[in-house]
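Next comes just one chain, in structure tokens: the form predicted alone.
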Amino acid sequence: MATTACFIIVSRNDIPIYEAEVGSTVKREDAAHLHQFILHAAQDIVQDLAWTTSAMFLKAIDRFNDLVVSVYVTAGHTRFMLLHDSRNDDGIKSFFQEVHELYIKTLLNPLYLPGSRITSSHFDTKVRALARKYL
């Protein structure tokens, strides 16, 4: 597992709507605003390679000193976000495969609205699962 990952979900309207720190390393206090802050800089790096690629793993999009973004973007252009340390394509590729289906499934709940915050603890039980399995 990456010593350092966090984990975002960014709706098409550019609003996060699941935010997941699922690193095993020792929290800091202000190492989710770093991480957040890292994650939403890399959005326009985001936006204007979406629309230059039909692959929806980006792979490496940007980096900050030893993190690096690596990002998963939907045909809806829904946009998973993970900034991590590890040098695992396969491996991120496959987790981000299986919260794509996760979030298929959510978005399949009649009573999920699209766009809201994504706020079930099994949705979130299952990411943490799926990090610890691939990352």
Given for the second form:
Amino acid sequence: MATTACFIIVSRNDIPIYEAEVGSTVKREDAAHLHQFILHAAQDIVQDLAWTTSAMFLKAIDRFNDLVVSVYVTAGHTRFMLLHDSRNDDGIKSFFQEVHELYIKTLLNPLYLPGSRITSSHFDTKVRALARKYL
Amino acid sequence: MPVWNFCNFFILKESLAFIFEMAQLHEDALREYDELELCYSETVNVAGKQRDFGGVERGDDQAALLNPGNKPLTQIVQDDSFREFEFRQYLFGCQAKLLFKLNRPYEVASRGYSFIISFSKALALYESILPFCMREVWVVTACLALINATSSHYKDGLVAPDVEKEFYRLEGDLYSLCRLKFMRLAYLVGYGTHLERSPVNSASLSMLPWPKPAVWPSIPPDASSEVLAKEKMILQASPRAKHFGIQRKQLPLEPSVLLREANRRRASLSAGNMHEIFDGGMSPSNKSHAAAMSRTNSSPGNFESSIDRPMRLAEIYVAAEHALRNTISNPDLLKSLSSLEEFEQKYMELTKGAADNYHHSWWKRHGVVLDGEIAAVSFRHGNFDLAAKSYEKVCALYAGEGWHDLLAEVLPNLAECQKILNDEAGYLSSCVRLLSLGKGLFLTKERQAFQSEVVRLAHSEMKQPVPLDVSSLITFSGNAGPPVKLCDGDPGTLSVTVWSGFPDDITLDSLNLTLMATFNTDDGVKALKSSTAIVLKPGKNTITLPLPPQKPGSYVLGVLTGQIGKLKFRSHSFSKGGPADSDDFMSYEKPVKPILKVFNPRPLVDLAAAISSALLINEPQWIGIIVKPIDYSLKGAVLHIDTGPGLKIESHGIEMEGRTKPIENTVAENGSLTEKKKFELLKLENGRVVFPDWASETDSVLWIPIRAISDQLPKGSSSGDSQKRSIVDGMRTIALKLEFGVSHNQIFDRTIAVHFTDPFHVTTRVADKCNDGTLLLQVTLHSQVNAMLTIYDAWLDRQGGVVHMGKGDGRPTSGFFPLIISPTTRAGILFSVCMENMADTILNIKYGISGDRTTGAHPPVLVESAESDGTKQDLIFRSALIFQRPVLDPCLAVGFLPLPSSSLRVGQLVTMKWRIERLKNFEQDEILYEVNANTLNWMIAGLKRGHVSLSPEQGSRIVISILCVPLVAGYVHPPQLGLPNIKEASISCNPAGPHLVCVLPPALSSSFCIPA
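Form predicted in complex with its partner chain, following the form predicted alone:
Now the complete complex, all chains and molecules, led by this one.
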């Protein structure tokens, strides 16, 4: 399991709708803040890369010292962004795919307004479980 | 055969490249160098021989990656190869030179960036043998050199937009990298306190490991004064207090505490001493505490202790500064690190360069973040105007994309700038935005501080009212459930839920809410106003607003505006029944839920006359008015009654009774429901009646006592005259105005026509005429009303002339009475009268009426309740009788006397004679006569028109003769005698004159003959 991992879902309007620190160790409490910053900046790269490929999984798009940003862009241009320090590309891909399924299930919820914050605790639990499994 | 080694290969390849270059084949030359680089990296990576890396000579710290001629190659030959440090830079320099010649500065930048990254990694491997911070210094110089070279070779517009974007991005990256390393160096020499602890700096610096020299530089022996200066600087630099008293842990700028790292890397320091420093239990990431601790550990001036003693922070700074001075050969860089001012200048230059290039490359997030760094420096230098502008950009980015955590970091800074700049509107909106950020981002105390700032400013002396958008803070929604339904013109109240995001109660001096019609947009929106001040609690509030009458249509909530002190705020956002935790919802179109429906105008009530049949004229009668509310409450309704001419309200007691529908009667056969039929006596005041409450929902009938006044004596008609009295004579109108609705805003006008009539219509007929002048007069009574009439008595009054036979009082036999006449039937009475003068005879009938007011005419209303015998009341009906003279009653006889036997001839005079004979006594003794003849046919001699006197005695005669000449032969109408003053009915023509007479042609006369 990765020691550091920060997972964020960004809606197509660039708004973060889900955030989770899924690393096994949280070194510093301000890390989440920095991770957010890094992921936010990485959107600059995503916006360029997302249209160059038909694949949803963009692999590692940005490096920040030891940390890597991997991105998965859904058809609706919702971005799953993971900041991590592990090198397990396959695991990350599987993680993204499973989270995508979860996200679609959330979208199908008639009470969920697309683009709004995902507050479902079930979703949160599942994402964390997936992170433990794959990262 | 020469032995293969890299040097030989290199000589071969480079000669080839040189030849290509000479031949202007730069591409080929570049390919040779690319191959060389590939081969070199392979030979270098062959493990085995420990090679000298290089880079330890003076001046090596300055990157020579664009300067292939920096050192002669012979100097860097090592065994059969070259020293890596110099040779890789040499190869890159050659490639760059060729690329510039090929006019491909973008490629230089692109290759250069990756070269710097990879070379930096190589430097990291040999960091222990290289001078202190050699790697950082090299990267800084390499980046600057690359930026200078590429940007000077780059010309705008020569490349595709994509490449241009990419080029700027690389430049931005280079600047950014350079800036990062420069900051690291600055931190090592003690300028860390002047670095903004922003997310961007913290993220890059705190994840960048410290340099790892073999031994951390130790303090030079004669540096006590410098140490003192640094101590002073540390003391002076107080950590910047956050605005609004925000307590927030500062972001780190270092991967680990420098004090610990530096001392650990000093070989002579034992682990035991380390613990001495940190046994205070302080958090390792807090630098300012570490500085404070170092101060308490040793008093200034007491640093001539043994080398084994752990260094204090100031000593570390001084030691690093000295070591760097040895490392750095570039005077510019040395100068930039020499003083705080120089450092800030360089820092700004790099930051601006990075920001500009990122902006050019459309990497707005990278660029804007660096704008924030520029703003921080501007702020520190008191350049608040610039700082505010830059901060605004950053805030706009974060707010626009909804990254509230990051926004919370910057927004207080912007607010502070605006406060200093006295930009009230901006400051207020920043405060509102701070308040509207997620509650978890700030403590309650901080949020209260924001609110108190808003309230303080709102009530301060602002020059002009400041508009403020509080959409994110105060949201509103209509209440759940169906919309309020109103009829056209009705006022009402509207209940609105308002969510306040303020941490404390807030008093709104006024509150307006606009309603927008969903369909017609032409109307200006109307604002609902709350007159009193409203205190909003944090969270959900329900506010009730008065709703003035609106036009028909359905309405949605528009804008909430209001005033806090002099602050005009407005909010556009609806909440979905809960506080919107972010602006996410705003990005989606909300389903517009109508809050108010005003129906089209429709009849809300109906007033109608209860009966259609006629009422008795000149008698007090109940007129019934049916009040029928149509799904609308008539609570408190007021009816204005205005009677038309010829109508008078008899008394002020008005009866109102419930009107049960026929269906109800059938359902409730046992009468329990009908018994509940409401009845109430109402009072008429100033022509107004107030309805009782029970009548507000159900149909009811209002009975008004009324009397139609007519001073005309009804006239009977003779039997031959079939014409009836015009119905209009008995028509009266009542104007009704019903005011109802919540505030009597609804008005219903109706004019009701009521028909009044006499009970009878009388026709007379002379049934028989006796020789003695006695007449048998048949009087027929037509009942005009829808009620049973009972005749008790009837007699004739004469003005003179009528002499009754029999008993002499004109009454028929009393045994006939009472005579009952059913509705709309007729009855006859026979009078025997002696006719002398027929004029002015009046028929009197004493009668009673038994009818129901719900069907038509009825017994008169008892005005005085004192009348005890009110059950039966006799009424008198008077009618003038009209007698008509018999049709054939001639008083004059006109006879046409026979014409002479000889036939008439044209041109011959003839005398026409008429005899007029008086048949009976007759007032006129002068008779006007007139002879009418066609002037084409007849020539008349003598008076055509004139008076003749006739003696008034019966049987007197007169002959009128007129001399005429026929003019035309044939059958022509003879002249006619007319008596214009006498009715034709009075003239009997006997014998009647001929219709046509024959006129012969004139007798032949020779004098007329004209020979042919």
